[in-house]
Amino acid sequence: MKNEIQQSFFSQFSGKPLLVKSPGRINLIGEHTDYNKGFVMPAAIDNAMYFAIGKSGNTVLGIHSFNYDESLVFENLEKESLPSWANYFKAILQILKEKGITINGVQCVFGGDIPIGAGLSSSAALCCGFIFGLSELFDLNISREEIAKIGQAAEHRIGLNCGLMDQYAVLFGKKDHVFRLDCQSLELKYIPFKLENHTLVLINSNIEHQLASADSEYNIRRASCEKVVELIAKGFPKIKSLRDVDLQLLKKYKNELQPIDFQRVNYVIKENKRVHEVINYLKDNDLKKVGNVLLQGHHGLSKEYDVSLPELDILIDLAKKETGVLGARLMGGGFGGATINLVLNENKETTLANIKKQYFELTGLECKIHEVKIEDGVKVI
């Protein structure tokens, strides 16, 4: 892919480009906890977005999408009716300009092999990779922490009120490690992930999720959590987020909360606890217990936070029937996308073929299977 991106650059632009690899990400456990200032456990993966980016020698900003085979020249950042992918670049350039950084004279080709809509954060890879490339190309010295915040702000501007997990995973990933991210302090703790005779497998339901609308279900759930925090903080002013709420305190307010709000917050608090459980199980190299926690996490996402779909639940039910699958859960914001599965290498092909065949029989959909490896974060290649 990187060679194709580079050759596409040479066919359209002049000069020698900088090549940047910006990975997708998985999240082992800790879903919908990031914007609640809780804990998550992501990692960068080998699927990635690649950027060939260079200076044009004039004031034109020319960007070509390799995957969509579409080109765009930015002459006015207020231009309307842009392709969906171009809105991310527009938002980034606007935010940089507001920070006093005006980017002129850029030519860029980008593309990659991160499945769109599968919950692997292709948008974070796009935003962070482009910002990182600009910083390297123009010696802007934007720190990775600041790149993450600019990338987050760009997604917010488009309509997705995401936390910082995706950006941090893309920027701070480390080969063969997951990391625990404290979404309040942004402290990182790397944990070796020794898969040995196991493989991490993503099974794409083939239902693409769309979370970026202003009134999306994602944003509705975030608002639900914030409403509970606001209520509890009236009696406990030190409460700033669900990170500060435990189950005992939550139960005191059960009668004052809407049942759906109580249910969602109950999930978030338990999911934070699951992150810490997985840390301990990884230290003991007990992948069977890790798998059990993944299944518990999916139950919470499906029955408590209500972000699953029948097709995703079917994939989990099929995985549970296979002795070669230690655990599985929906990964990402929900309402489509992929499941993450911890699979034994022994008879792996048969195990995955069984799931694929039965999923088609039950849904009429072809699921797509991706084996992933844990890799480093954004870098120049």
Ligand code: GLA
Second form
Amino acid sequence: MKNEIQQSFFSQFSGKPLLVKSPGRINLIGEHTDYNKGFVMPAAIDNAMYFAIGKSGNTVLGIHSFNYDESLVFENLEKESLPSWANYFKAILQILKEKGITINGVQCVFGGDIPIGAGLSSSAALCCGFIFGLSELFDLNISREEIAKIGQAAEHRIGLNCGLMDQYAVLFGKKDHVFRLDCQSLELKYIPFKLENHTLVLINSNIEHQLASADSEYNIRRASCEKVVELIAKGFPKIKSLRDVDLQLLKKYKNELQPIDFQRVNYVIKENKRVHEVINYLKDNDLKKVGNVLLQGHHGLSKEYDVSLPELDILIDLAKKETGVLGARLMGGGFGGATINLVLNENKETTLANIKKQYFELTGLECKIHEVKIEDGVKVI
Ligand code: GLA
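Next, give the form predicted in complex with the ligand, keeping in mind that what was shown is the form predicted on its own.
Full complex below, order starting with the chain above.
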């Protein structure tokens, strides 16, 4: 892939480009906890977006999407109506401009193998990879923390009111490690992920989470959480996020809350605890217990936070029936995309073939199976 991107650059532009690899991400546990200032446990993976990026020597800013085979020359960003991928570039360029950094004279080809709408953060890989590439190319010295925040601001501008997990995973991932990110202090702690005789497997439901609808549902979930915090903060001004709320305190407000908000917040508080449980089980490398927590996490995402789909629930039910699967859950924002599965290596092929076959029988859909490798975050290659 990297070579194809580089070749594509040479066929359209002049000069020698910088090559940047920007990975997708998984999240072992801690879903919808990041924007509640809680904990998450992501990692960067082997699916990645590649950028060949160079100075054009004039003021033109040209970008070519390898996957869509579309090119754009940015002239007047305010006026142009753009294909959806280009909106991310537009948002980034605008945000940088507001920070006093005007970018001109760039030529760039980007593309990769992170499936879109699969919950693997292709958009965070795109945003963070591009900002990182610009920073390297023009010696802007934008720190990784700052790149993450600019990437997040670009997503917000486009309409997804996301947290910072995806950007941190893309930027701070470390080979063979997951990390615990405290989304309040932004402190991160790497944890070696020793899979021994197991494999992490992504099973893509083949239902692309429809960005427009998924985003609005996503934003609705976030608004529910913030509404509850606002109410509790009236009595407890020190409460700034759900991070500070425990189940006991939440229960005191049960009668004042809409049942649906109560149910959603109840999920978030429990999911946050699950991150700590997984940390403890990883210390003993007790993957069986980790697997159980993943299953509980899926139950919460499906029945309490209500971000699953029948097809994702089917994938989890099928996984549960296999003795070779220790645990599984939908991953990312939800409403489509992939499940993450912790699978025993022994008989792995049969285990996965069973799930694939039955998924097709039950839904008429082909699922795509990918064995994940945990890799480093964004870097020049
Ligand atoms: C999306 C968002 C993240 C996070 C997850 C759910 O990937 O971009 O910030 O909220 O959903 O955990």
